[in-house]
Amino acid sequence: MGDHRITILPGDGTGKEVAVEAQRILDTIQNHTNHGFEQTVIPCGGEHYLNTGEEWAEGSFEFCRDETDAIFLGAIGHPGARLPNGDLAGGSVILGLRSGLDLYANVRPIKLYEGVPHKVHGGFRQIWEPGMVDMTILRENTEGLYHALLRRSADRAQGRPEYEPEAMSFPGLDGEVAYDPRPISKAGSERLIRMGFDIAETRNGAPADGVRRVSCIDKSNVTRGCQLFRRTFDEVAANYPGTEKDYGYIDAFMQWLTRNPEHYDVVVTSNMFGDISTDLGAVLQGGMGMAASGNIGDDHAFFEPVHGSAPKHAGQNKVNPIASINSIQMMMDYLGRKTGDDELVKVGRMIDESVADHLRSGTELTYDLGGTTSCSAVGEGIAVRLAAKLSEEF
């Protein structure tokens, strides 16, 4: 029995090749430390569905729920794998859990290595110094634009009958009309700008000048659930004095993102802004297979790379594994915060050298950071140095 269960979720595509590499990083803490992992591995996602007819097996949902520490999840997605009403299939996978765990912050730190090099120019071009990006953004994972889609999702998952919201009508619009509402909650926005305000206090400040500072990330000028917004974080900020507040309409924060970054520490934005933002955030780290992610509530969390399943690269082990094993480090640093463990919060950080060892090297990098090495052989590259660390600390 493990000290900890992780229920692994490879899903489609390459998510199923990026959770071997997750496994591994797990398995080489086990074989160094004290810490064991109970791991449960559940297909699922979009060919999984086309090869059974279920995204999952009945009671995962209930599994991840109240048999589960952290989950990690792969991609969802495959080729033409959709539900009867239209939806991705293995959608209630990984948006039932975000919903129905009430997994509200999505956690994404942007961090430049050394060794990798960015593509805002659509190439390998390097502007910034490694030092000069490191921010995390919080993007709220359950209200705004994708509401109606999670609560769906989140229904499917736990066989209850699908949300859809009421009919509206719109003065002036003819013919037929399609629409998405984003509710905005106050008590929603106020854990997420709160955990955002936490997450500022264990971290160094902005590169730019050390400045403790979060930033609220809007269109407060325009949308009233952005008001809403803004107005909350002013509220919650009250309560952080040694923490700066700045503010950002999203349009214009999508350009200081990239000409600017070392002025940001933390961001707190919406989902939708949220969603769009991070992913420009990435192509400051190097790319989407840099980019981990944490989906976070007061109870549960699961932990994923975001550069999806990409299809075209399935089964070919060229895939950049550095976002999976990015986000069992985070997934290392929440059981460790969690339960007041601070080796595996120590972990977490020897991840993250790992990593950066690694590409400080130069030797050995996939294809999207213009080298040829495959997957496994970054994983196990980056697994040896852990083993190294961990020997030696433990």
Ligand code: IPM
Given for the second form:
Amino acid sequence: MGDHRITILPGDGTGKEVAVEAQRILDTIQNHTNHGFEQTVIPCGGEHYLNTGEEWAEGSFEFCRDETDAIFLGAIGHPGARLPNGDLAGGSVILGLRSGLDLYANVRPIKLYEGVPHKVHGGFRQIWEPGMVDMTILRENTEGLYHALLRRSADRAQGRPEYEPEAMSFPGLDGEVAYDPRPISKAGSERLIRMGFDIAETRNGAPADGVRRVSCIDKSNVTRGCQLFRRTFDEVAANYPGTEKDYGYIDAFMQWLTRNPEHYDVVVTSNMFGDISTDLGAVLQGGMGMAASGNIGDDHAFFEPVHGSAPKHAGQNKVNPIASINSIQMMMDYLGRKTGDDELVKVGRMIDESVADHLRSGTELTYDLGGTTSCSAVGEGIAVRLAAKLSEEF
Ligand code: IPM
Ligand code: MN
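Same protein, different form: I have the form predicted on its own, so give me the form predicted together with this ligand.
After this comes the whole thing, all chains and molecules, with the earlier chain placed first.
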């Protein structure tokens, strides 16, 4: 089968450690199937900026755009690394790609595997059966409260003059005022919501009742952008009569997500709400070390663990590589569906099964799941399981 060009952006802190584990999974697939991956590693991030004066080498954005089939990003963020304008150093990479490649959906699955304790009490108590948390949140990824920052980052990544929103005045506010406009467009909402309904068709419905359900999470009782988002949701939903429509305000959703996660199947929401709610979602699946994501558009995609660079854990080979391994799982599913290669979709499922088997065995867990095993040993353990499955199948 065809080869795929994969660009690896390790980034900062623990991102570099988990990127190695993502690559180990790619190598394992390559060694046990006839799928080949041409991997290119590009150094980048906040620390790279402090060392070199560049967030990444010139031409990197174009390489990701023109010579890459899928991207893996470790994490961006280094303590004290800010650009002269105050923006996050490394933002050209994460935000520049989200906006510059028009990756309008940030797809974040939230699934509690058997053998993994959720973190609702910050401890290791089990409230739900593992099967009760299995949903996917789609966070709009190009507009909303991040819009200006995203545009600015994409402009910088492509060497264009950086966008600044028009100056605005606010009646009743005096002195210095800082603001982030929150534009929400109908077209931007529509494509995100449509992807949500399409993803629902590939899933098994909500854990509680098996009903295929898409929940629209907004604050349409107060904000205009959310009113447009919800109206667009209803229009899109009309084309999917077999899927249940569901609504919630973001504040109430925070409660229901914690109290009744089994109600949720697919959730669509705006940018900032998705950023916040998926961190809570991560708590339900055993912590940030378990949270994978895909930034997906019509022509490009990048996959990243949600946890960030976690500077205080960096350099200790201790963080959980599963968020990254599951991001590769999402990458295989994406590449497989995009190229009509069912075998690669199957490889994605086999990564999921390898992770599930590893976790079910209850040994060799990283510190965040109550174990003492290192990042690389967990990565290796899962790769060994995957290799065995692949050799049996192919
Ligand atoms: C995330 C992160 C990013 C975001 C940061 C690093 C800019 O929190 O991917 O959720 O806010 O989107
Ligand atoms: Mn976040």
